[in-house]
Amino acid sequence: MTYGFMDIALTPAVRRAQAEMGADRLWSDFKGHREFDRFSAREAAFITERDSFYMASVSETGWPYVQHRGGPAGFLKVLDDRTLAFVDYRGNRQYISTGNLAENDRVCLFLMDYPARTRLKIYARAEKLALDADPVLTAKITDGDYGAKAERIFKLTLEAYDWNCPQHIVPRYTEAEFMAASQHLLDMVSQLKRENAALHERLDGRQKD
């Protein structure tokens, strides 16, 4: 476990829980060092390979809410060994994750890996940027193929992070994901309808003479 991580989710309520469940020996001797946390290279590319996330974050009546972000593979952007960036697009227009971030800039990220059942956790902590605020950084995160409407940019600031367990994760496949592993499945069926077609025209030929 990387350190920090549970040095801010090990609250004195949170120990009590591992108390009443017996897990608190797990814990007992844990001492984190949130100065030591960075992103490396895995995680640098794990993140750089994600196409969507989830994002909590807390409003100032204390009701947490989780937000799906997607976009092309990579929108989530690495810019350094403790900061994330990110386009946010134009979605239903509620705007929660906005407001509840302009009271609480504390955020935490799901990111996901289904097929090889693989969680990268994150806290952080959320700076709201306009578009025109800093041209450098929208024009390095912005994708210009994408279709959908910029409105402003999400900047991340590392506090800690940590890798889970694979266990209860689904393999879950998107139909590009499918399509790779399948390939090969797929050209076999080509390759045998191929010889198929061959076969049906070298029996007409026979018929025919």
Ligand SMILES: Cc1cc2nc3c(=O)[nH]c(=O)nc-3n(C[C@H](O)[C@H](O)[C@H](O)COP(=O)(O)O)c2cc1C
Second form
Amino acid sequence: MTYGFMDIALTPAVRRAQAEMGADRLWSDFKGHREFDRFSAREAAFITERDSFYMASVSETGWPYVQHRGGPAGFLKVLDDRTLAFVDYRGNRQYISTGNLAENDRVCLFLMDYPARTRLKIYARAEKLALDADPVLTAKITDGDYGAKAERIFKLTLEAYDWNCPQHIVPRYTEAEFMAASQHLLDMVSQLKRENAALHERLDGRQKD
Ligand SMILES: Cc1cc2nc3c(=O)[nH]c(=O)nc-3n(C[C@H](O)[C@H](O)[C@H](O)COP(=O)(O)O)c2cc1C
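Having seen the form predicted on its own, can you show the form predicted in complex with the named molecule?
So here's everything in the complex, that chain up top.
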């Protein structure tokens, strides 16, 4: 099999579930090349455009935990074709992801582009770094004017990624995307308002004559 993501995901129990559904041959006989263990320009661009993602970690008692991560677009930095990093900002001070990663460095990231109905899944190993551990890295990945308190850095080493199909993704738009798409309508409304005001002015002038 040359399918990096599936090499990780296909545990014996997953294989049994696939066999029960008659889907095991689909993956055990996979002949394509989806190593997907190096980010190409496509993944790098996709990751750099995101302003949020979800990160799953695993607790030492075996529970999965998913947390939303957000920041300015591009806050998840692509350092090279196998390495990502982001600043962990102060939040509710539960430190669940931080604690989980101390015992188990496995993470799964889920990145969504709702307007394009595209999603990217990433298996990685996470390393927690103090802000002063690597000042050059910290300076490189910190968005200075973001206004949140940085507490640590998470550096992620890619194991494998995979793309998902657009099925069942409802397009959603950020306020900025909505405003950009609506700009021509807003311009038209402004123009019509100006024309309306000018027509009223002319009408008022005629009524006075
Ligand atoms: C003031 C504040 C309150 C927050 N409250 C919550 C909350 O109640 N539940 C939650 O899931 N995230 C909350 N968050 C977001 C998390 O704190 C944030 O995602 C953090 O990075 C989670 O870290 P952890 O996964 O290590 O626990 C809050 C953030 C801030 C700044």
